[in-house]
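Taking the form predicted on its own, here's one chain by itself in structure tokens.
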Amino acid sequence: MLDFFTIFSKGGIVLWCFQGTGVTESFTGPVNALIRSVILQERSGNNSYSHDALSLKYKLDNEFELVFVVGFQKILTLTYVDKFIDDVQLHFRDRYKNELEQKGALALLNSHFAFEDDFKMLLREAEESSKARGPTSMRSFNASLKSQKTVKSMIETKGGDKGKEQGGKKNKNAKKEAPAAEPVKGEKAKAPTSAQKTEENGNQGLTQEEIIQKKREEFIRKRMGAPVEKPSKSPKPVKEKPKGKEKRVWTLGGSSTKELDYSQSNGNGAHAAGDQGLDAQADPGMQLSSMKGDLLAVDYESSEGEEEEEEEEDAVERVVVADTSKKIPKKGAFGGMFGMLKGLVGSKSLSQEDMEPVLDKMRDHLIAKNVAAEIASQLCDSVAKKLEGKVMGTFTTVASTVKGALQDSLVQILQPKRRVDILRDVLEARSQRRPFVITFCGVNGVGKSTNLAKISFWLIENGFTVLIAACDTFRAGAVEQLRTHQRRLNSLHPPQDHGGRPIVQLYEKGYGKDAAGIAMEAIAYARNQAFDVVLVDTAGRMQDNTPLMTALAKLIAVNMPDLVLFVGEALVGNEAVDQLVKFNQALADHSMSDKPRLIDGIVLTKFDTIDDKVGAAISMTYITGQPIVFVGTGQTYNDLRSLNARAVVGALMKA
């Protein structure tokens, strides 16, 4: 029944294996697919994986750093795996603790694993004990209720049943009437009533003495004319009025409107087409910095603070350690986070109880960090499932425990699997005498179209030339907004400087026409006229739109791009999920190939307007698993960065 069983530890050594009967196909494929998708990605908070046809069920053993991994074929529907390979984990365990404790490598390569005669009792004893439940059988008629009733029992009287109404009649004006019936209870009743009203004016803990003196003082200070005294209430905290919103200052906005009146440029109000060139030269705002080499990373102010802060949270931990008697201010970064169980100290492993609580606060802060809830869920279940078992060190608590693991968790998930490098990959397509092509796609209003501008100039900084292919022919105005960037990049690289060939062209066919088709042509004429990029444009579209969802699935298809970058702004939440989920899923249904091309990388729009809600980048790196290679931070050609992980986690984690 099962393909395979496999126990190595995180370090790659292969302790045991077990391979079924006429199973000839190795296992190393399924098992170092699940090791790359699932384990070293951090998403082990499923334990299950597909691959092929097999499907693999898989544990995580935390305090001695082994991983147990059954397969078997996905037809079948085996019902004792996951108890199966408890069992196994739990005996395994017990059986060779000793050689287990023995820290390094060589010893476990030294150590024998003579697991085969146990590992086959399990799984009899898991097969039989499947088979033993089996479906449940119907119950027969004289097992039922039904069965017990006599005919006499189910004859329905009338002056039975008359009596029976009017014994409820009865019953229902009996409790109507109990309330009114009996006035005796309830004056005796008022006798202990009097306690709760005094209870309730403040009076609680009074004898009747001071509780008649205290009245006779109230009703004095009455007749007298002085206030009573009320009993005290803590004072309503004074709010403060929010102070109102600073205006912005634009950096190319000039400092009156006569500078924005360009409407003595022309004698209809107009430019004409030839003096937009010379009016983007001569704007200073124009004079951006160079953009050389790698692109600088995001960063973030904050983050020196940040560090002072968690120094002095580990700090308040290790008093905390030493001496849980003393109350001790919550304090650093996440003291509202983590404070609640700082006391949960020890060298001890940790469990699932442990956790819980810290993980439920966890979860709470990425949603409010803008993390789509269901992968906050699985990210805090990816944790727990790493952190289940481990021994924590004598100085140690579970929230600092649990916050580093997480962390580092979305520290590996922003860190992409691959280097994507840009500049690389268009030196070795010019080697080749072709154009790298990259294709921007996305739904409406993200910035497509300004940050394929801001990679142009940068691309252009590097000495490459760019055509941009205008495929968005639905949009009105898209044309003329990709021409009115591709003059100003102009004017930033004059022709003259480069042998008197504009570095930046447009190639444009109007509207309404087939992008697929313009994509191609413009790809043409790019290698007969020795282009370096063809950056190609997109019109926006909504994930649910499957007619525009078919037609960017085609022209990927017919023009097999060397780059497809998803463009999505860093304001959305649970959105990015839908997104990038049903983009992929339209590319993968309308390709014309077993292998189709998904999404291979991300730019991230916007992120100068989120603060430190950064979460839409965990989203939807967690989602594609592709890295994100670009982000956009403002409003000129300059405005781009490449991601810096730990800069955004440390905004991320920020409370």
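Numbering follows the first chain given and starts at 1. Rigid core (definition): largest C-alpha set, two forms, superposition within 1.5 Å. The model shown is predicted, which means the values in this text are computed figures rather than measured ones. Compared with the form predicted in complex with the partner chain:
- Core-superposed comparison between the two forms: CA of N142 displaced by 2 Å or more.
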Second form
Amino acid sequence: MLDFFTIFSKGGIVLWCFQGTGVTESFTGPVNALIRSVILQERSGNNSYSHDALSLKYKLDNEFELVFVVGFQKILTLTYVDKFIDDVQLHFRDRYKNELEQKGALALLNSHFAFEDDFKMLLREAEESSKARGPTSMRSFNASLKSQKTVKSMIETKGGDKGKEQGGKKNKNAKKEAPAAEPVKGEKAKAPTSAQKTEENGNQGLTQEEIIQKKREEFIRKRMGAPVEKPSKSPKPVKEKPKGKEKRVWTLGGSSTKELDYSQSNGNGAHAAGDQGLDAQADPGMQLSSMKGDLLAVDYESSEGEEEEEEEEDAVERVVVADTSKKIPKKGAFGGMFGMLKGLVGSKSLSQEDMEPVLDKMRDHLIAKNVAAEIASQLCDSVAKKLEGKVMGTFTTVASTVKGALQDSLVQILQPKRRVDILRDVLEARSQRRPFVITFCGVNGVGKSTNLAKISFWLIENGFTVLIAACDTFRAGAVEQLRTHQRRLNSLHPPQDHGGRPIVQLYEKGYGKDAAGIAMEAIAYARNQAFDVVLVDTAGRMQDNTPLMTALAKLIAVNMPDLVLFVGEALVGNEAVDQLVKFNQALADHSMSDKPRLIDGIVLTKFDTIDDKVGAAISMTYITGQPIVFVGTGQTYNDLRSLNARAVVGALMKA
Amino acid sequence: MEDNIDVEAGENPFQPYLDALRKQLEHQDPIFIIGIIISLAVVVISFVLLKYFLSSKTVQSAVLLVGLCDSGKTLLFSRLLSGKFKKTQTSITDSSAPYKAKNEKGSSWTLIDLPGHDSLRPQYVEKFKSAARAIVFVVDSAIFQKEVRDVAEFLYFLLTDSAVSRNVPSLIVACNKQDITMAKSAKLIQQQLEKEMNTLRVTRSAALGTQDGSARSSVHLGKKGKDFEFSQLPMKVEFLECSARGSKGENGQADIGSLEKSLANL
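Now show the form predicted in complex with the partner chain, given that the preceding structure was the form predicted on its own.
First the chain shown before, then all remaining chains and molecules of the complex.
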């Protein structure tokens, strides 16, 4: 039932492979996809991966640098696969220990691994063990608990009969503790142990007198109004009678229909504006004179806040206690000291327990450096998987090995997975006589327009003509801001130097229009006028705002820009993950084609405001897998840089 | 000792220790003092020698197999070393093995196969570049047209690297996958690469600086003012064709005769 199973070295040579009967396609493609998207992107915390119709599970052997991969159809749920891989790994290692231990690839190349028979035997064992546990047979009615309940007890009646219900159940379970003294005990005495009385009806247990007695008790109870002994050890709270439906009150609905009439305020707003083009901004929902007087505080319930604080403190104390209790057994023994020395000299293989304290410390360190929390934990899991079973050399401590591996992974994540050379791509587009379109998207206030101006300065310094498309038709002053930048850039590079033609032009259609339409017209204009680059500025939008995200996705799907850049600020913390995931999701959902345009690159802005808390770079590249194309380090035109992966990782790992 | 005298606060506690030390030294035999000095000198000399040897472990005795992902490096590695065909996957780490060249001297050096994936490439090149006496740059001739810009960028990055331009290892560009009918010839690949490197010289030098202001490599390839040609480079560059898979597929021999000859001439 397996489609294939391969064993290959980390250097790329396939040592042994098995292809299931009837499987004709080569497995090289799926396995390569697994390597590229999981292992190389440091997502190996979770050990399964799905590619088209196949589901792939893998295991890394870090001591001998091997990878074991098994593939099977996604629709099958095979329960024995995990254990099977482990068995195969152990078996293979034991059998070919000699060849594998030799350093250098010659041994791997020259030896022939005849593993088929062992593999078939292991597979047979695994399949049989999964079949051995047959389907669990259902319990017969007699054996179930339900048969032991009395029918009468299961009939729900209102009020105090719950007591009787409890009693009825307890009747049959002799193992439960003796309840408080009550008249119900009488019937218990009558009924013998539960095991024998399985088909007894509740009615038979209660004689006529006892029923009368019980009802008398109830009557007295209700008269007195005092709670008598609770009928059972787990008193069911008597439900309050529902009072009947209450009228629901909406918070924003107001109390009368007069409040919901907004026609007056809208009319006032239109007259007061006077300018054409600006009245489109008057929100129909905005109420004039609602901001009179002091500003209201942000509303939150203070009592809840206090409760939460108390809970947090408790949680912190509990965590602290747990930590100290964990530390104590490690510190105490003298054997611990000796073990540390032993760990320094001689080769020992790393296990999960050895790495755990170091990894926890590294995870906290990363989080302190502003890496998103879930990214930090995924990274640490992946590093643990990569190092498990690895043999350390002499004089290397666990901490140094783990730190080295983490550093390598971080550099690997920050390295771009494709070529990043904007100027070369612009030249290519120019040779094809079409403009190179770059779109900037992001949430509010991250620096899209500022960095757009910086990038256009860089491009015109290198001799390209730029058209800026003002597709931010919502924010007041967005078009004027871009016009100011255009004027400044043109004064820095006057048209006289470039053949009498202004090197930067602005394409705008005012406020309130459809952004996608403006972008399309701008690109057509650029093609006609032979501009080299079109920079499209969009309005900032929160990732949760569905209509705005739909509008952005439409702009990108319709215009098919060459580069979609997500602008994110370096100050963002855990929010980065949410922003990027939702942006990518929106772009994928609303695109019509089967190859949707997703975010192609990241612009990391406000880099000068963080000292060495550079974790946002890691979060963003890890989530999208796309490179950081530009880094903004200030507000003047010269403050544009490219990313140096080593420097960022150095700043991250610095104590 | 002077530092202690400067720190006024520390003068009093340190003074008695200094006196005691001085008295002890004076009391000792002069031979003992000479012995101390000699042992210190030995330690210092051994330290210096150790550093010298450790740093010169980068004796250039390795030939690197580099190239883009899926260009056929690992299969070429296997063919060169053992002549066998092996199925391969994307390499995650490097592989190295001693190789016996097919020349009269029978010299042997290390052949190292580096992973070609974009996120691993820079790290491994960084690790091994100083040990390289020759670089075999493997190119996938069949899909070269689509990848020409990526190939050229990697080659540019290699050639402008400070360690490479200092050691000047010889460069062999192996145009692999010649068994596919659409494969481009070595001459064509050379011309295309020269054109591309010409453009890259301009765009790369205009690229943005990094955010920490570290200096970019200022090696200028070829001659200023003239179009770039591989003959202008200080190192020996050779273009040749080969096919790791071989015309008969898995069971036959690989067509790597010219490659083996070039390797023998190193």
